[in-house]
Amino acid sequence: MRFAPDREQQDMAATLRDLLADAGTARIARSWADGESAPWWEVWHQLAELGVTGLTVPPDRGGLGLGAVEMVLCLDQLGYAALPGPLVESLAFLPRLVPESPWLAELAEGQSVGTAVVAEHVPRALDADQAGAVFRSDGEEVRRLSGFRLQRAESVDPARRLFTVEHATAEPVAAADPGAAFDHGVLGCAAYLLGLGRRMLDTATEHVTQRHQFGRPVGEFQAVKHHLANVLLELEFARPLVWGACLSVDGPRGPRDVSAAKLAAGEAARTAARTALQVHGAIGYTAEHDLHLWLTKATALRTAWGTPAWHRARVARALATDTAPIGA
């Protein structure tokens, strides 16, 4: 294990962290939901005030300029919040894509988010109508779309609010490396999923610390302890699996251990889902509790930026030709 927070990145966790637990995250997923903006985006500029929506952005277009470590602790938290929106894209993905983009001087300043669409992988353009950008990448070949038209399509995550568009022009832009682009958003998804599954763990060590059943808590029943640990455990495998891709994310084994680390924490995500899910007696399945929140976009995230299936293929590939561990 090379990576661990410096005492600076702690901090900046913990303040985004307190941030998103005043905002109060899921009454803005569930207007974000029903198509009123205004107090996410009021969350957003709080964020540009912090720095977080200039991240990863280069400090010639206004942003901070750092790396995948701070990246990955931001939407870490995101995740932990559930807070809904284009983040992976505006957060990950783009910076990496476009760096050379004037519009991401309006990303960083938090006036704008922005969206893509990406060849096999992201075939829908998630919150289209509130994106002050929208990119299409398919390969090597990315281009800037503009006078589109936009159809809401389903997701199993209402929040997730996912649009097919068809435009008028696309502008060719210059951009970095497709393929790396593509490797960062799939690491910010990972531990978005990986905030998602430890908010899971934690309302449900809550509800079974509090629900008595027999004169006494539920949680010190051995059945439940047991479903718990496994999910800790889940967690706590996949962690250094994300941690670790930030080191190797834009070197030549890059693309194998993000790949590794979204497989871990969506799998990890799903356990959790699936645990606070029964402990809460099925309770989150009604979309008026809040654990139905984090539910549903683990579930929706698992198979976004690719599926298991093909990262899964990806990873095997990756071993037959190199067997050096992964994380190491």
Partner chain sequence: MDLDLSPADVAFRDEVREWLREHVPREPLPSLETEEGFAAHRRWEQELHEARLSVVSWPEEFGGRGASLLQWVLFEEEYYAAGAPGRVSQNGIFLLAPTLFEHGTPDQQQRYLPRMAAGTDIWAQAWSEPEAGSDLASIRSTARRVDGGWLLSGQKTWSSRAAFADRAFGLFRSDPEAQRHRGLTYFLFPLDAEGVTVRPIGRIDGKPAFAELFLDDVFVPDEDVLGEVGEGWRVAMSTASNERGLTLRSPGRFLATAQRLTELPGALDDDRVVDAWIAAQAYRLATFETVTRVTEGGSLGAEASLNKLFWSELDVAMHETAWDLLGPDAEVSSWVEGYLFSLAGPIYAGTNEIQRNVAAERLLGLPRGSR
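Same protein, different condition: the form predicted alone was shown, now please give the form predicted in complex with its partner chain.
Since only the chain itself is given, any partners or molecules it might have are not part of what comes next.
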């Protein structure tokens, strides 16, 4: 029993964190929202050099073929940076959905990024105009779309560029296990939410340490301390659920465990967002401040890849017959 990332996994996360910090992801998110994609692709190519774009792509398609733990640790960091783009789709979902697709080689090399419409839970394809492959997963049926016309829909998060896809052709593709792939997407989304939440906590902590009112740093006030302690509490007890779900995602309890993880991570990120905004005061409510980049993304992802109510109901259904521990 060793319930913690090993040294290699920790190093990978730390390297990624440094790369993203240097890249200035807030600026990239703003340009991505404005339709300037070049700075984003620059980072994507850097991620490819680290192997991140092929993280979960099978080795015979040029990827690293790593598992859920590495996927979660990387998406956590990408969330911390709030890097936009179809990351959950490309790093968590599609490599599981279509592991035999030749397109995965382009993804692993960093030349392409993929996106998807997933029945019921992901109705609009994220960043479809930038994607080299657009898939539709509808129950057991998986198709690759082409000849499409895209209709932009504005998200609460300007850097989430959503598109309704009207397509000319939908070519059936060999899919592995759409249910399992969906659960990997849910898990990836949970990890990304954890990262968003932690970043908002760190930003809020920094702000209340520097901001003075009534002649004292705001962070000296007990009311403020207790707000931030509550955020830390929720995040620190959501993280082990995300890690635990990595161990069972491919087993019979995968659906239940990833739902628990997504629910907890989404609610923790929500608390982080609300609290970070509150302690920033009105400055946090402006478009000039970067907080909204994290806040609006957390708001959108809380209901993407399954709403809290949907995931809670899925856990409840599972508990009627199986209360074995998470991660077993």
